[in-house]
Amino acid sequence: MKTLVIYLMAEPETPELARAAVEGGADVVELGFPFSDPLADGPVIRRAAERALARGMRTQACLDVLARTRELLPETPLIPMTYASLLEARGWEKFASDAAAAGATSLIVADLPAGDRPDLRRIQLVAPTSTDERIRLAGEETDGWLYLVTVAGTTGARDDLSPALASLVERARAATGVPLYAGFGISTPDHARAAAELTDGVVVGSRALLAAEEGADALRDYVASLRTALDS
């Protein structure tokens, strides 16, 4: 079975869109702690963090809303997704373990790359710009699974799903045994799908951002068609 990741931003309401998440089909949920200049991130990102950072959601805030998170969701793994910056403030340390103490599975810091820090445990992230050696050292260092960013450039709904990936999977397939997730531009259930034939998972931002803000409902009929499509 695919796994399917779903990303929303860290707000007061988030753990019950996260439920509604899981209820529809979602396996993880990477829940964003908003950064105010958040490179990787396109304009539905952005816009999110900023409305956050705005209802003043803070480390502090964020890591509430995650142990809320763990409490309506006991099984499913949660995980922060960041930037360093954030890490820096708090203390690297100090942010690993208060996250894993409200309950996060594991780490996504964006704009850190693999063989920076190697004893902070997170999901590594390749992109097709990445050499051959960085995704081997990516794979020996991420934390369960290999996040591939599917284009180069920032996160988005787009048309049609990268080209560039297959040949990112087929290089990350011999470099590395972990599992091997697609992220970036997968916003449709054909999206999914077709990913999905490539790798061993999706993760889906931008378009879940978009359902969460018609509210519960929108978002798990949304993430229900996204199960469909990779079960299918």
Second form
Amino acid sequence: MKTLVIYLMAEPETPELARAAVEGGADVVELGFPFSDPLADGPVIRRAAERALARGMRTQACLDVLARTRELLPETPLIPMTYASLLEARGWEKFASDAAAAGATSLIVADLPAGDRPDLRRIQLVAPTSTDERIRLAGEETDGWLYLVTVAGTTGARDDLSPALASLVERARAATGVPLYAGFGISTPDHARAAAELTDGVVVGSRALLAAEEGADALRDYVASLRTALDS
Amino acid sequence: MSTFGEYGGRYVPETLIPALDELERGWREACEDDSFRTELHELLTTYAGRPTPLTLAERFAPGKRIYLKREDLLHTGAHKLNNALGQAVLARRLGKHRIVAETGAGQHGVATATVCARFGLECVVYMGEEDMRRQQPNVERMGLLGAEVRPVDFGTKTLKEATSEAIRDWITNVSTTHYLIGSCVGPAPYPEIVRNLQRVIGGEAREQILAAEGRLPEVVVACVGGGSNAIGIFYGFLEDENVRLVGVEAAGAASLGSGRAAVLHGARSSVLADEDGQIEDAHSISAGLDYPGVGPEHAFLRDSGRAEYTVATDEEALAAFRDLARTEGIVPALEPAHALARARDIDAELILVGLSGRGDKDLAEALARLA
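Can I have the other form now, the form predicted together with its partner chain, not the form predicted alone?
Below, the chain from earlier opens the complete complex, with every other chain and molecule after it.
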């Protein structure tokens, strides 16, 4: 069975939205802690971050959302995804321990590549541009699974699944035995199924945020459509 | 990878790490290569107009001997060309035929568009809509030079967002594209590359002031936005321990004066940020200083005590802008007008000021404020 990871921006409504995503068939929920200057993100997540920050979603508020999500979803892996500046400000270890205390299963830091601060346990990302050596390093340092960035680019829906994914999967399989989940640019059930034929799971962010803007029912239905495609 | 004490680093998405490794290798090879140095020297002299002169500004500050290092006389009107030429030659060595850049005041965008025209490279420049309004002549110059200017219409609509968008473009097109960053900011090795391409300013100025005065200046003053002209002129005097190095930030954009350690645009530095690490807006009449971050090496020089940093307000810069025009017949850019404003009240007699660019681009904005 393939793993379905859904990304949501941390906002006051997010615990209920996360529950709807899990009801729709999400196995893992990533919680975006917004940053003012998110270099890895395309327009949808950037705008969601701007909105969340305008609503006061600073680190402590995000941790509170994480803790409430954990209460609603005691079993689901919950993974904050953020940027280095938030960890720098709170203290690197303190951020990680506060997140763990609030119920985080692991952590993703989009602008902290493998090799930097190896003591900070987190899920590492690899990209089509990564060398075999870097994929091996990321595989060694990663916390549970490896996040395959399917394209050279930022987050956001694309018309087609990246042709770069197949060779990245091949190189990653040769370098590491950890599960591989593909993300960036996956938005339709067809993308999800095609990506999951190569990998152990998929991550869907920008398109899930758009569904979440329409409410919990829309998000649940959208996630269910991905789940159905992955299970077919 | 070079860092500056606890500052610098490479806080970027994984996609860029191999490109930064490639850039660092290419840069080190170029530095060892006589043909690279010869080509760059030839371009700087026959195309850019180096060396730039040193001008004694007697009427601007009576009772002092203030020398201006005239980067305003460089081709395209600012020191930015030193860096753009060097990086363009480097990009060609790396086999990149497309260039992306960010610009605030437009001087770096113009310098980049210029070198791309000179070398036949495709050029895309990201610029905030607010800066496009403030610096309309430079937008038109970039278009004439064949560059595509892409407006950035979100966030602060200034240099911070333009830089983020340029980096996102680079992430997306990294195999064909060189990111020609305009200041000594960004992930390693950029701060080091830009500093080494700008240190020609300080190297020349040191020889020139020794020839003119037979001694070194008491103080070297330069404006600091990202900090490339300041680091370039400071480097000529870094080993001269008796020479004070003074950087002048815009009062509303004092990353070194009122910032804290944070991560912006790929580097850890001193940044205008809140206690949660969110980047705050900067405010300056000068688009080139209107940036909440600063080069990591300046943060290091501040902490080590080798350089000191102070501020000038919009009004002080405007007054110096007008006064230099009226007393010396030189219209400075609003950015170095901040350095001029502080230079005239510094308690020293022999002072070197980095006049990093000329003020044509600022006339509309400055005259409206001075009226």
